[in-house]
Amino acid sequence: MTTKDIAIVGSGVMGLTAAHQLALRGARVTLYDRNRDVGRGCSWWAGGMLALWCEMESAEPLIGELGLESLSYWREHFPHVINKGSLVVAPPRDTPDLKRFAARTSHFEVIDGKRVAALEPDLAGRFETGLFFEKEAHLDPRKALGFLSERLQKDLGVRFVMEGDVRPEALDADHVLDCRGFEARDVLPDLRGVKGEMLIVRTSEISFARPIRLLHPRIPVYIVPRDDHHFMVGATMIESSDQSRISARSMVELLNAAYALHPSFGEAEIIETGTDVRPAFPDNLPRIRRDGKILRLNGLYRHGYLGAPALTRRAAEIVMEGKTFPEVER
């Protein structure tokens, strides 16, 4: 059987995981991109979380389709998963908001005060009610795409050509997949930017084991703990495809948002801020487009790490083995 000849332009999630299925089918694959360095674009941004059930408030049900594929691959290869799921809280002047938040979603338990406290103690007698979200995962973006960048180079034999602004056009391959994001919107007419803002913390006055989403009046925050004491606080949804800095509105607000979950962290240091622009189609669904020997996987949304296993398995099939899968190809 001949060996197949595969182009990847992109190295953030979706670039690495369908370079990663693809090798482990047996494809010979180079990945591009225009940056040195891996994933520096929203796969570098993003929170981690593994919360298919949560993302169902506001979600179509193929997004949990999807997440609860890519919860097991990342479960299966990448080693730092961590498996304490997820918490959502909201003060008792919300608690409207927090039946809402369960109406719209499963498989958690609803907790009172005492549990809550008793998942994260920094957090008692803050809280009179919670969601707890067991099965639910969290990871860190930048570990994962290290790890997956570093198993494809030295264990399967992917190579980077990390240089350059290559099109997926001009490349010569039995297949080419754009994994681009939003810098593939020349192409795609119909891909809009939702810009994303987040900051990073450090605080060792407080210690979570788990993310927690505060169900915000203004802004509904997210609070993922890292290494080292730092916390990574998200995200802002902005219909812009301005990739500038954070704005000082979104700032504060995610400041005051994270200091109403808990006041150390109005003491927190600072450590990091960033932005990106989120690819996203007007359903904020995820396509994979073919165009002759081109696949375009994109339109990930605010889904990045729940999604890119999953489809870039469906694309690694198509490519692969000719298979169709209707529900994305759209």
Second form
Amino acid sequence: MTTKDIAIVGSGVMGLTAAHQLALRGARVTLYDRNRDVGRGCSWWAGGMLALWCEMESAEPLIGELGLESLSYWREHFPHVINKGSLVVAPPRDTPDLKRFAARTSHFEVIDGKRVAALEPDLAGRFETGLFFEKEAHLDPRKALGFLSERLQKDLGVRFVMEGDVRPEALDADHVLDCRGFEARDVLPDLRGVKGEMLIVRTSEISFARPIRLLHPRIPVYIVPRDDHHFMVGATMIESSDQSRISARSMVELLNAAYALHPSFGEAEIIETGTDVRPAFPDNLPRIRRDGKILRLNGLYRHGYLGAPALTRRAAEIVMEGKTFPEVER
Amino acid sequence: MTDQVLFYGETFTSRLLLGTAQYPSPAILSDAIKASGAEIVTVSLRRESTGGKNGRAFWDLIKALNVRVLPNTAGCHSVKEAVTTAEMARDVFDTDWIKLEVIGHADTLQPDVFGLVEAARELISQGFKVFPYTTDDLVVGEKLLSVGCEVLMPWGAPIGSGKGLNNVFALKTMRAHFPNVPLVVDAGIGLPSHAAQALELGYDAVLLNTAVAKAGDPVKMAKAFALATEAGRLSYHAGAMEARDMAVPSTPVLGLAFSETL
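Since we've got the form predicted on its own here, give me the form predicted in complex with its partner chain too.
To see the whole picture, the full complex is given below, headed by that same chain.
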């Protein structure tokens, strides 16, 4: 049997996990990206929450299925998954939002203020109740991108062609996987952009063990702890494909929410702001579209790390084993 | 004879106006609007969405629904901001209709009625057809009419609160004083029964968003609201019975066999 030659365009979490899934199945993979470094699109700005049960608040059941598989993938292949669950809280006046969240989700425990304080000592006395999703996990997206990229190149013989601004149509391989995200909108007319904005702040006054979601009727946010007292605060969801900068209003809203979670965030340094455009289909579900020898993997929306491994496993099995997956081939 | 509602010279059959924010996905939004039978949808304008073709995908989706678009100035806290947003909305959505919101309080999202009247006056002088989101204050309503509004949209309760019609007395007063002005309960509606109640009071329509968008099944809830507004309107036309304090048997007892021996 001859080895299959696969080209992948895009080195975000989709492209990298696709390369991994294919290399694991014996393909010879070349990965192209127009940037100098890997994963400098949405994947770079992501929260990295593997919060499939929380996401059921607004996502379709398919995201839960893909998420469960992706969670196992990360636990198996990435040594730095943090398995501490996630915590959902609401200011007292927004408890109806907490009730609604609980009604729409599962796999959580309703916990009281004592338990909140036991899990996150810095939140002691601040919240009377919360939802604890013990089985969820999170990871640092930039670590995951770096780890995967190194493993692919060093151990799995994947060739990286950086600053290779190529069109999937122009590549000569047995199969081409188009993992360009929003860049592929010219060939995916029903793809739209959903703008997201985030901040990274640093403060050594507080520390969290796990991602915390603060519910709010207008501006729900999450705060994900990272190494060295860094916290990722995200993320806005705006129906727009504007990729420019974070707006003042969004910054105010994100910081307000962080401050509401804990006033120490008022003293934090702002390390970084980020803006990008999530690629999404009208139902906000990811898809694999076949276009001759090209497979277009897209539409991860806000579920990059939660969706990519499961989607790319399917793509790899389409390419290597001729399988079909009606749930994502739409 | 068809029973229609008139907004600035245009007639509509559906008495449900639906907001387009906060749905789980555009696909669900689209299905919910279809299920609601709404002929008018409100669309809020975030400035990011207007730069060139950046917000085009969402706008195309709304256009594909073939409904009348009522852009709004949601989230504007000053007259100037509201007027600027309305002007942008006119360009983006190609309509002179505008739902005017001038928010006066960040927590309650209560309208700033002074700014509202001022902004309405300015926009009407520019040729806009203004749908003002106002309180249930009668005098403010009169001022809005005097500057040229031809529709009033008092709140039932604060935006997104889902508390229903908080001040039925004030809403009835408005209806009684403005018998010929189209009145829409805008904001605060949480349940189909709230919508039915507004229509039973003689309100011409209801405008809501969160109650559908944040329902467990938005499409089903949209249908529920469609039925409720229809029921409320029918009830208004049918003429409801008067409530009373004592029981009145629905089957007359007089003349029944043995009734005299009891």
